[in-house]
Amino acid sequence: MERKFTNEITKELVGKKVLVKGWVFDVRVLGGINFVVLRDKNGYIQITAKKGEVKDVILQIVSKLHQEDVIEVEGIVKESKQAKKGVEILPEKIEVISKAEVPLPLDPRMVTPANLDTKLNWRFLWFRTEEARAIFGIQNEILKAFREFFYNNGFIEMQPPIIIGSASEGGAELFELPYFEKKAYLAQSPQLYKQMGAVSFERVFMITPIFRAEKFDQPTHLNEVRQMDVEIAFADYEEAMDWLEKALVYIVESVLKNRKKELEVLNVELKVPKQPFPRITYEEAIKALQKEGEKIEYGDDFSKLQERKLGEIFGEAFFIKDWPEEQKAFYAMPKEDNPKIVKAFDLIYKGLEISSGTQRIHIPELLEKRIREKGLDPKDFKFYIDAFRYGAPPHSGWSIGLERLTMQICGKKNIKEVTMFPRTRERITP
């Protein structure tokens, strides 16, 4: 018999026999009346074994269930006023796959709440929750939509290396690792493969791992996080902040429409940014903080509590522009009119950063300068600069943090809570 997802079962089944399998969720042994409620990827369905309805050996299997056992079970569709779906199944037969040990160190039901700790620790069993698969329910979401957006505007998806050769962007930040010979690097970012795939390809995106050696351990932080990466030629920074925002606007969209439940679930009430986008100088955002008595001066970076105090100021989704280039990587584009502010931008989401941008440098004796300026080698980028020696259009690209985002429309506070398998200082497992 072929299986049946528990979303399948409607009342369009009541009379037919079905085949479900997965986990259990919960069990009441009531005795003359018992009820098992299945899981599965797709939701929950009740069984129920009555007295008299069903056989004894059916009976005694249900009493000996426990929590998260792994079953299969035959049976016929019943209506029901009780089951939440108007539907449930009577038991023909029951068969145990696996059995689950107790105490369960966590509860998918969460009847007993978990710390964060412990939600980490026991990844594989919080992912059971209801809270979990809202969450990455929605991050699926994110990505699906992501991908969909750029294939449906003649964008090709490319593969950066996770292993480079010298540093993406400059600093101290990189995990060093041996290979071979020689030393090896985890990228920081792949900036400069996306830039080598724009110049030939036109327009790319990629979803890639970034690995940061930064000894932070912040509620916004990981070492590890999922980026989203497009990279545009014949495009200046305006150009891409374009894409940006349509891009967002497209993912908050596709949530809205195709993860209203997962929404419920986690008690949010997602909007669309209203659009256009703000776009405010570097200048002004200083200045508007200023204003509000926070102690901060021209050249210094944004803190988070700043952050949000700007979406309090310019709204939702807004663009910071214009940085001064002390603030931004060596590959970001000076000013015609002032070589030190660079064609560079931040987008503010929800009160916090999840994106990033430049116009790149395409003129290789420019590069070479700015390179030196950071304090870096040229002869490190050589593969890199040669690059814009054959025919460089100018170009333009950001990055969305997957994590990040995510966070932000799931509404949460920290962001192991929305990464899989968070990767920090202080945790590699599971």
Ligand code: ATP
Given for the second form:
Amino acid sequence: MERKFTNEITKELVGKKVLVKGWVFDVRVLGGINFVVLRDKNGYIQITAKKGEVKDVILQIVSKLHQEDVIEVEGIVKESKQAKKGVEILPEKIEVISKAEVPLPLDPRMVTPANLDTKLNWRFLWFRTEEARAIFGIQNEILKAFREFFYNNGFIEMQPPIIIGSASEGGAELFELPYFEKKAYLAQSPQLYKQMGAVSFERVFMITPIFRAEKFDQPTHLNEVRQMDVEIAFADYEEAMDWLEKALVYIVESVLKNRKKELEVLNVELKVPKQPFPRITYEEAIKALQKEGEKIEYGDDFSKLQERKLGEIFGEAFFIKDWPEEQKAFYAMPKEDNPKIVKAFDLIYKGLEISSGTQRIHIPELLEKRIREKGLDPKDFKFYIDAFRYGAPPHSGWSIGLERLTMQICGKKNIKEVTMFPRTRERITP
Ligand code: ATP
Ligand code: MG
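Right, the form predicted on its own is done, so what does the form predicted in complex with adenosine-5'-triphosphate look like?
Up next: the whole complex, starting with the chain shown before.
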């Protein structure tokens, strides 16, 4: 008999025999009737075993079932006033495929609430909750919409390397690893590689893990991140912001259209951010914070609290552009009229930086000069600088942190909640 998924069991099947497989989400005895709620990847179905209506052997099996046992059930679909879906299954055969140990370290029904540590320690059990399914359903939608948007616009998907020979942005944020006779690093960004893609393929995007070796202690930071990156040849930074704005709107619209149920589960009221997104300058942002009495000077980066405050002032989604060069990486293109300022931008969404981008330097001499000024050695970047010696158009790009965006869309306060297997200083298992 062919297996049916729970979402396929509708009123049209009343009177028909079906086979379902899944986990025991709940077992209850009410007024002498045994109810089992079976969960599979698509949802739930109630299985009702009433004395006199089913064989005694079935009643015996049901009476020994525990939450999260894996079962196979054959039975007849019946209309039911009590069952949530309006249908239930009258069991003719139940087979226990795998028993769950008792007690469960985490209750997937969330009747007994779990704290964050328990949710992180028992990740696979937490994946069985409505909450986790909603979060990762939405994350799936974000990934799908991102890919779809850029495929629809003629971009090419790239696969940048994770193991790299030199720092992409410089600085001490790199995880080092032994690599045969040499030292290698885990990529902190696909930056150099996506630029090499763009000077040949023109329009590229990628979804790739990156690693940051900082001792973070913030609910917004992980040591392993999934980034959604884009690089566009012949685009200046204003055009890169246009693409970012359109991509974010497309993603939010897709979540609204296809993940209504998940948003309800999370109790989130999502709206498409108002367009066009304001593009304020870094200097304007500093002044606005100073006016609010914040301790911040021109040249400082914004703290996470200050990003939130800026969100209250400038709205749900806006860009901060024209940054002082010391705040941004060596590859950021200086402005023609003031080389102390670079053509860089951050996107703040619901009070948190979710993306950064720049117009890149495509002129080898200028790039070498900037690498030296940042205290790095141009020799380490030869392969990269060479990419701009054989016909390199101006180009710009950006990167969205997948977990940051998921967190903001799902209205979660801690990035670990929305990361399947978060990597932080304290945690590398599970
Ligand atoms: P922040 O200033 O918030 O620490 P960043 O400016 O160092 O971030 P970028 O190098 O601009 O980060 O990376 C691009 C995007 O990748 C960020 O806007 C963010 O969405 C995401 N991201 C970067 N670092 C982290 C991290 N440690 N944890 C989670 N997401 C991150
Ligand atoms: Mg940034």
